[in-house]
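A single chain, nothing else alongside it, follows as structure tokens in the form predicted alone.
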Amino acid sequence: MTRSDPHPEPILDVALVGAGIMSATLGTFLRKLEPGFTIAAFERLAQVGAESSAAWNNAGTGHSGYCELNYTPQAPDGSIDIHKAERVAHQFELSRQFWSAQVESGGLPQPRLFLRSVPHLSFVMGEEDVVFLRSRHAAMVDSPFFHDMEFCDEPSQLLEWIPLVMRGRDDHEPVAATRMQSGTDVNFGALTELLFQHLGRGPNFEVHLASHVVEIERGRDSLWRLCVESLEDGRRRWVKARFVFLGAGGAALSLLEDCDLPEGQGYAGFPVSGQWMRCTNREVIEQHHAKVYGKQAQGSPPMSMPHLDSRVIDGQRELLFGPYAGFNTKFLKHGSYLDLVESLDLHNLRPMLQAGLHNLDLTRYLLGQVLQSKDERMQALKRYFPEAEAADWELQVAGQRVQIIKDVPGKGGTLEFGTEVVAAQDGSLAALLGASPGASTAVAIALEVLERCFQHRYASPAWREVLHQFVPTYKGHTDLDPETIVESRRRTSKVLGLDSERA
């Protein structure tokens, strides 16, 4: 490609592609660990945190394993596996510690600008699911992460917990719920903006908005070369970077393919869009203060897990239900309908076709969701809010997610619903692929990137000391003693103002 900028290519220590919560978190770590690093973030939109991190584009749940039933699968013998829930809970504890450290050091202002206390509940209907939830509760309360989880199958008590969910319900229908009072609601868009604002006040850091990274390649000097197009005037320029983080949501896959790394071959992406039903009746909104998660439909992706969700967005209470899944070929909400086709190459076409054949139920489910009428969406809502009135609800477009398709030896193309860090062997580049649980685990993901891509520095006493200041309990696993977990939650709740909100 012919370069339009005649000036010498600037050399960055770190290039962050995408200005969402992932890049904001990693950038904050690196600024503290290596104050002399020159760091730049490149964002194709006109503001930071406006794609997947934006409040209306994600659930805002501080995913801590409290209410997400797909994190606790039931084995054929009836036992409940809580290991994933514990892992996610530990990852969110790291996020709370990181945010607390930022608040204490002045890196973040008032926590209420991005974080609120909201109970997390799991709610089920029908005798079989009530039995499952009771077994799940029994398994989880033995873990220090969930020792204060409450179980209830008494309608009168549930009416106090979740009045909108219980009013108008058949008295003979078996129902049950678990509740964690220590749940949170996070505005990741606001958090992203605050972190970037703090980064921007320091030296050697820049955010380039309306700047689209259209190409990335390895130079003869082993540095990465990024072609950046200005979406304001169309001009293109090249920059070099010693380390690149591809944190651009679904767009990370296409950029990873450009890099031609052996570690990145065989990956494909399956885009899934989302929509909410948004309540417009202020009287109704004020009656619900909880995140109530149910069981997802058979064959549906984890991001479609139904929930009646109390939010605080831009300082105002909101009430959402959904998300309703859908399908289009964009990899970003503000992307192109050609994204899916352009992502296909000789390395991932076969895994893509295999995954499609193995997930026909998911394809049928998504098509059904796309064709739903408002009446059909209201029917789904009324399972969790029996007295809902159609006039009080409107459709709100949510974010776009790209699920990973991997070429797994012995299995072929396999659809994965988690997140995965793909890193170059020499540690010069890392890409974040996948969708769930996403933003809540940004701190854990950043730590993984640091460990894999900056190995020598990561092991140094200087880095370990700084990391301990940010995340005191981080050891890369979940087998923390109960006292450590309880003390961490007590301290971070105080710093983040969560105790006073529950009082």
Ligand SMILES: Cc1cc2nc3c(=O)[nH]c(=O)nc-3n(C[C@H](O)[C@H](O)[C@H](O)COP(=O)(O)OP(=O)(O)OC[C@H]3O[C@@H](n4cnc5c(N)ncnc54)[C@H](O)[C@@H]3O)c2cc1C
The other form holds:
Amino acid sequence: MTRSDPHPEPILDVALVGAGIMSATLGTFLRKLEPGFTIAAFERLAQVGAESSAAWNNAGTGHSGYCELNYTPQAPDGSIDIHKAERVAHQFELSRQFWSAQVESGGLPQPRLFLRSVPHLSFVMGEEDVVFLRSRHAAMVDSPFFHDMEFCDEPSQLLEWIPLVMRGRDDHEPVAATRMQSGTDVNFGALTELLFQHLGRGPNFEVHLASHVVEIERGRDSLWRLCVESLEDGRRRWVKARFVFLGAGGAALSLLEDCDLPEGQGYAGFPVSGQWMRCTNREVIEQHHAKVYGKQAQGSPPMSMPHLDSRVIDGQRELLFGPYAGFNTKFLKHGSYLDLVESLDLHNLRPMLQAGLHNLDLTRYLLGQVLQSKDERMQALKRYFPEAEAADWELQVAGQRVQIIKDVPGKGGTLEFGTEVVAAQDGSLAALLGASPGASTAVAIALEVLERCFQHRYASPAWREVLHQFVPTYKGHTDLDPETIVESRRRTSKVLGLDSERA
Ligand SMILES: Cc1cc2nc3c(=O)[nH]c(=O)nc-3n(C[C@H](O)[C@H](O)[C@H](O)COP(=O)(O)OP(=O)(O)OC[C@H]3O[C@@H](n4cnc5c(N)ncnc54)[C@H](O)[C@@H]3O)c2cc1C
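Starting from the form predicted alone, produce the coordinates for the form predicted together with the named molecule.
Next comes the full complex, and the chain you just saw is listed first.
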């Protein structure tokens, strides 16, 4: 169909650009909140959930603030700030509530298809870091989110918790770990597929695969127009939508620039690629049952914290180590090397250059990572698994992250490592930029999009009631009281089968 087609497409209420975990989650909310809405998702790949959300493209950690040491920075006076860890734990609890509601209503089948119980540990080496971990533990156990966190610096006990990490280690080296038994591993790719399958079974919802959104513009009638190219036959058609969500992962930035919104000016993107070492020896894989997170190296970006990580993918236990960061100019793993250059324009060139100059250490670190040999990668792995054999490990390319560069008044171009929802002032479009803490917080992100883009409906009793069914404890941005958290964890563990797995 061309733009002058006498039979234009009907107007969609909602167009979701990209079919990853973010669009799947937002689509599920909107389906329930407004059953009459016509919703379509447009995905350039031949499958949903096949970019960053795919199981091997991310670490599948249900980020809950348990083990990620970068969420608990230490102040110069030695005190530990646990606010970020609590915020992430709260956001993940919302995800667990949402998945529980889906399981209870039949929107998701058995949770084992996408969620498993795996203890989360932080592991440190050297006297200074052991002292840090002990202080961190003392600060965290006072919080109801982490009250059952265990600390251990006793090698014989640690050998029981994490045999691969402890065997072959120098006895004189001080080491310590904290453990949260209630950690999880999530297959976000499988979850995305399951959510889309359920959406596809209902009325007024369509997923268009191999459908690349190549252009977006605003019409005089205030509706958004999306030019969708079929990657099967190359034909283009135009689709109109009242609301657009750019859930296009790394490509959301380029699409946002295309929209010409004042709210989207001044952003640039800095791609950071990732790789894992993947264990191929089943005997070794079966000996590790934990996500063990260490401290990130000096000068490295926060998402490159090393971790030796148990996964369950397609019902099978797996073991990976990484991520090894890297640099290439693509915004998506299945993207183009021209992505970075094509994203530059008059509005973001200065912030991009400023951020580059302010982050020379990061650039050097990434180049160093790109040039690593297998031997050097094995050296990094052996810090966490001293007896690792090179023959048991192969390299696996992970997903691509596009970090946000933002023009901050008074500071210039600033590199950020979080996620940000950029929304049109009239609520007709939202884009999700950045990738951390990522898929674990998809529910919190969807709630933010709903609140900012559907303000009137969001406050209505009808929406409040549905939102209460999805996320019973959600009360906007206020903190949860301790009893509510404990009760919610107990309930969601039961519905999601996490209790019985641990037993
Ligand atoms: C190495 C690595 C490790 C990670 N580890 C974790 C972790 O342990 N825990 C966690 O919670 N998160 C983790 N994340 C982050 C998490 O993977 C992402 O935040 C999440 O998957 C993003 O989901 P999404 O739906 O926004 O994007 P994606 O899953 O990337 O989906 C976007 C979709 O949009 C499509 N698309 C793009 N452009 C267009 C277009 N123009 N037209 C049509 N379709 C388009 C893409 O093909 C893709 O399918 C990790 C990420 C990486 C890279």
